[in-house]
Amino acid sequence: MELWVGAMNLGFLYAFMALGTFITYRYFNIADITIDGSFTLGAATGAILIVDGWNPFLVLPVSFLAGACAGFVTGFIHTRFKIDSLLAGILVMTGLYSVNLHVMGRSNVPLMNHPTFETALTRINPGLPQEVWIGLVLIIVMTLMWALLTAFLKSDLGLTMLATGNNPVMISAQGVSTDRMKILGITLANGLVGLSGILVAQYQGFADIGMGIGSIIYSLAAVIIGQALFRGRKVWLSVLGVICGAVIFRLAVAVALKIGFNPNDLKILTALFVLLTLVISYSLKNDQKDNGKMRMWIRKNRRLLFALFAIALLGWFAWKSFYNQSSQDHSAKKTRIGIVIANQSDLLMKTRDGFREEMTRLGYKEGVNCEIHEVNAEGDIPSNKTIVDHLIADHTDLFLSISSASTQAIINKVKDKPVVFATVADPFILGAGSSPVNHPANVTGTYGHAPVGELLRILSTMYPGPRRIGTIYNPGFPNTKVNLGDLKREIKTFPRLTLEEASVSGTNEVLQAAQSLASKNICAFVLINDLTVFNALESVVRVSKAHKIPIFANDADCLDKGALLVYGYEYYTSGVQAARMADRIIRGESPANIPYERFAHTLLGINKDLVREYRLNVPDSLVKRAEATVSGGKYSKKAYKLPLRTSSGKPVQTQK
């Protein structure tokens, strides 16, 4: 139940964005990509104000105005400079990435410990399940929104906007400024998008720099679905269709997860779904030109067909639920573990591998005494919450979150089941407690900042005297922000080192950033842990080899990929530590009594081939300390093993 109600609620909140897209797409035939940025701008503006103490309802008009300002800029560029609407939207959306970072001051603003509309509604809940109560309130809100927007679009101003899009020449002859009408429409549309952004941020518990990515596709899908289901010229029916389309789209995502579709395929499924809807819609639109009986019959009975499909789908789920319940009633108790991973990056996969392999060593066997359900959000922030709802509906006993984004999604939603997190730089900035021992009663996990101070000490022994070093980072990741802050703080203790920075927003910018740093006569690249940079490490290596500038990295896995020296945590061990915490919880220990643990193992590695190629002097003490080396093109690592003990120091007893 919670999965479906939660998906419906999310659909209502995204319906505001879909209504904005409906105005630009239906009235002006513009697919305004500005919304990818104005959605985040509305969320960022409202979230910062909430953190500053504003009432969560008072920030709503401010977020609306923030989104409207973004839309006004797009409309002005489009009409004043006669730039194509799509290009104008792309320009504003690109600029808003930097604006949003400046507004938030960081890449992520957690709202877990701050009042939101959800906490306000909780105080007046008459005793209903939380999601159901929120759903009932949102139904009332969306009904009012439906009435207000319908009234506006049927007014003289709304009809003038429609006429501007349908026949600009005729409306100009009536003395109406088509440019002003376009600016007004795009401004209003993005205001609704900004409003949607802050509502979604409050609902999911945080605002994030990447939360608007792909918004144009989701909102267009809602508009197209609505137009396909509710065909007609009546305004009230079109607006209702868009709202229903937004809900149907989020429910479709929940259905895909429930059926078992790989989340990696959600984006292509979305594209195919929208394409299919468009094809059917345009085919039926031309039915008057074609007297085919089948086509006309489908058009006349489309609502009946949709109802039958929905009934069949609900019946299938009911049967499956009954079947699964019957199977569980007659089977031995198995611990159900749900793993939520933010994306497919190597370090998160290594964490996952460490967890799974350590659980096996501890005696847990899938299908015998445990079931592990792993879901990867593939960087799609809205899907995180639906994934968590899906795991809750699947009666998950213990949640494992890998990465900061997944951790936020889980701890904001799961309050009555144990949660273990892994590979998080700083859980405290996420709102998950204030110290390793003072944290939510159902949460524990492993974390650690990159040991950048020690990396700088090693570098300074190899490069005595005044030197410039360069670093590349994407400010759009919470962990990166923490690691960059550590680097800037630590470098102050090395007065002979000067830091040169280059920020990027995607992997395609890394090569140029590395080249710009190389032109500033840096002696070395110092790479903090950053997913964007490490996913494009080959670009940095290319510049490194061309200019003979060595790479020093905090990611231990960079050694055999082109780094000269690495000193950092091995994320595999983060998964191992998380597995041992999970084992303690499964055996009955409360997460409240398990302190957060820092990563247990750091690795020093040296690429001897590059040392010889760059003719560097590496102290013998460092060579002796190195646990991993590359020599003659071959990677080798000294064997080590974390003691098979719990974090409390007691020996682990493996499962029978």
The other form holds:
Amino acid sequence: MELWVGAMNLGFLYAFMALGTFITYRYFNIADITIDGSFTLGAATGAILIVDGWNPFLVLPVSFLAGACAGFVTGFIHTRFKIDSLLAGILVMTGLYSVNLHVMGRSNVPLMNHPTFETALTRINPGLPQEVWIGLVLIIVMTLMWALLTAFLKSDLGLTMLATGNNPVMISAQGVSTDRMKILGITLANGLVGLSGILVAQYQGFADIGMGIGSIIYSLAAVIIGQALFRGRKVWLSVLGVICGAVIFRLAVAVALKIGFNPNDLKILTALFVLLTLVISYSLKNDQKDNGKMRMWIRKNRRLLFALFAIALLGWFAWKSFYNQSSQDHSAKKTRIGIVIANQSDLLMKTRDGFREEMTRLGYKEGVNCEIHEVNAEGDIPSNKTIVDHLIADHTDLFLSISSASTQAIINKVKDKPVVFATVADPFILGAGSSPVNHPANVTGTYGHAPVGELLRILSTMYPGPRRIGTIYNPGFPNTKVNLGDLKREIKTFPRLTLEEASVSGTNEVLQAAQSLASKNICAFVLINDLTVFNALESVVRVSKAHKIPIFANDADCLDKGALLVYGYEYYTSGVQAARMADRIIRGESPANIPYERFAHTLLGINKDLVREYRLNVPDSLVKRAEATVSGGKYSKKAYKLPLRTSSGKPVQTQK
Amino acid sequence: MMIALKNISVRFNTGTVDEVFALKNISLEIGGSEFVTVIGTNGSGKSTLLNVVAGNIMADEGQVLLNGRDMTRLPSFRRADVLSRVFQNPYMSTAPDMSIAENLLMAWLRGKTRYPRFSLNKKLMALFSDRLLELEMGLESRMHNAAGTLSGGQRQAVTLLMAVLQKPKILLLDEHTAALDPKTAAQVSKLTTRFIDAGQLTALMVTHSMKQALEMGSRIIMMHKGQIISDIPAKEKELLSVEDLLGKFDKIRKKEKLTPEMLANFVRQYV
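Having seen the form predicted alone, could you give me the form predicted together with the partner chain?
Every chain and every other molecule in the complex is listed next, the one we just looked at coming first.
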């Protein structure tokens, strides 16, 4: 129930965005990609103001205005400079990425401990389940929105906008500037998108730099579903259709999750669905001069095509659900563990492996005394929330969240079931408590960011004298912000070192960033933990080899990939620690009494081959300390033990 | 003067070897309530002339004064308070997805600011209904139908009504009966004359039919190669026949060494 109502509510909030796309797409035949940026802009602006102490309802018009400004810029560029609408949208969207980062000052703004429309509604809840109550309120709000937008579109101004898209020659002959009408339409549409952004941010509990990605395809899908629901030119029906379309789309995501569908596949399905509908609607147009064979064939067989699509989909669903049924056995005494992972990145997968393997070592066997249900959001931020709803509906007893984004989604939602998080740099900026012992009663986990100070100390002993070091990072990740802050603070204690920075927004920029740093005469790359740089480490290694500039990294997994020296923790151990916490909770301890743990094990690793190659002076004591080495091209690691802790936090014994 | 064109020149493909003069140093004055028809061969510049007045094409040189105001540089939508326009293609003058009433509303709002309010009330619907009655096409009972469902003739009639709904000073007609069958064309022509007479409008009509040029309007302008070759005032026009007009073109033929085949082609096209 909660899953479906939650999906409906999310659909309602996304409906504002879909209505914006409805205006640009149906009225002016523009697929306005600006919304990918203005959605985030609305969320960012609103979230920052809420953190600043603004009323969560008062920020709604501000977010509307912020989105509208973005739309105005697109409209202006498109009409004034005659730049293609799609290109104008891409330009503004690209620029907004930087604007959004500046507005938030970081990549993610949590709203967990701030008032949102949800907390305001909870206060006047007459006793209904939370989601149902919000759903009821949203139904009323959407009805109002429906009436308001219909009225606007039926007014003199709305009809003039319709006429502008329908027949620009005619309306300009009637004294209307088509340019101004287009600007107005795109502005209004993006205002609605900005509004949608802050509403979604409040509902999911945070604003994130990546939350707008793919908005255009979702809202186009919603508009197209709406069009399919209610044909004809009645405005009130079209508007209703779009709202329903947005809800149906979110419900489809929930269905897909319910039957264990990979959300990643949902993207190609959405794309195919939108393509199919567009192709068919193109073929149905009568006043086209070309009547090619293919068009006529599509026209004749359009129902067949839809039926085939539906059958293929249903078949896939049926097979999937059958497959799931056979692998799931619902009996009473098993602990149901739900794992939410933000994306497929290597680090998160290592944490996952650590957790699962340690659980097995601790005596948990899937299908025997526990059920582990793992869902990956595949980088899609809103999916985290739907996944959590789905796991709640699935009677999950214990949640494990891997990564900050997933943790944020879970702790905002789950208040009565234990939650363990892993691989989170700083749980406190996510709003999960204020200290390792003072935290939400149902939440515990492992956190920590790599000891960058120690890394710098090692580096300074190897490189005496004034030196420059270079670092690369992606400001679009919340953890990076924490790690970078550490680096900048720590480097102040090493007055001989100066820091050169290069920021990137994606993996394909890393190579150039590394080259630019190499040209600044740095003695070493110092890499803080950053998913983007980790995923593009090969690029840094290439530059490192070409210029003989060694890599010092906080990420232990970099060692066998070309780093000279690593000092940090292994993500695997984060999963192991989380598993032990989960074990304590399953045995009856309350998470409230389990303090957050910093990562228990840090690892020092040295690549001896590179030390020789670069003719570096490495103190023997350091080499002896190294637990992992690469020598003669071979990676080796000493076995180590993790201390097991009691609820008091004291280590009592080493295990195995 | 209602329309005054001073030394207008329009060039196409400026700066290339294909540069041509669409209009070459044209001056023209049309007084209030005058109904002028423009005839000419293909490429004579008659449509360009109309577009220069309407603001769809900007003159490279010269001045356009409408109702005494210099509008040379104003885009078409900013001239709409003075002039309205009917296009040759019936599809160009109405919004096909909007109802007849909504299309009329768009025209009724010409020259007014379009606020988010509802002007289309019962009173206005009654007014539209009365005006549609004048068209004698039974459209008053179909006001809620989409304009896209109308025939070409019905659309042109509605367009004509839209053009005069808010009385303009100047009406521009761009071969507006050319795409219609003869019977409907006659009906639309009749309506045109009636509306122009009733409103005492200044009208400029481009036509391809010499017969129509003679039957309608008070003054004829003949164009050729971007220039006005003949300006026939009302008094003289009444005495003219199609043959006389052809005779005038015949003179050009001699000057330009037009072949008899081309002339035959003219007759086929224009008579």
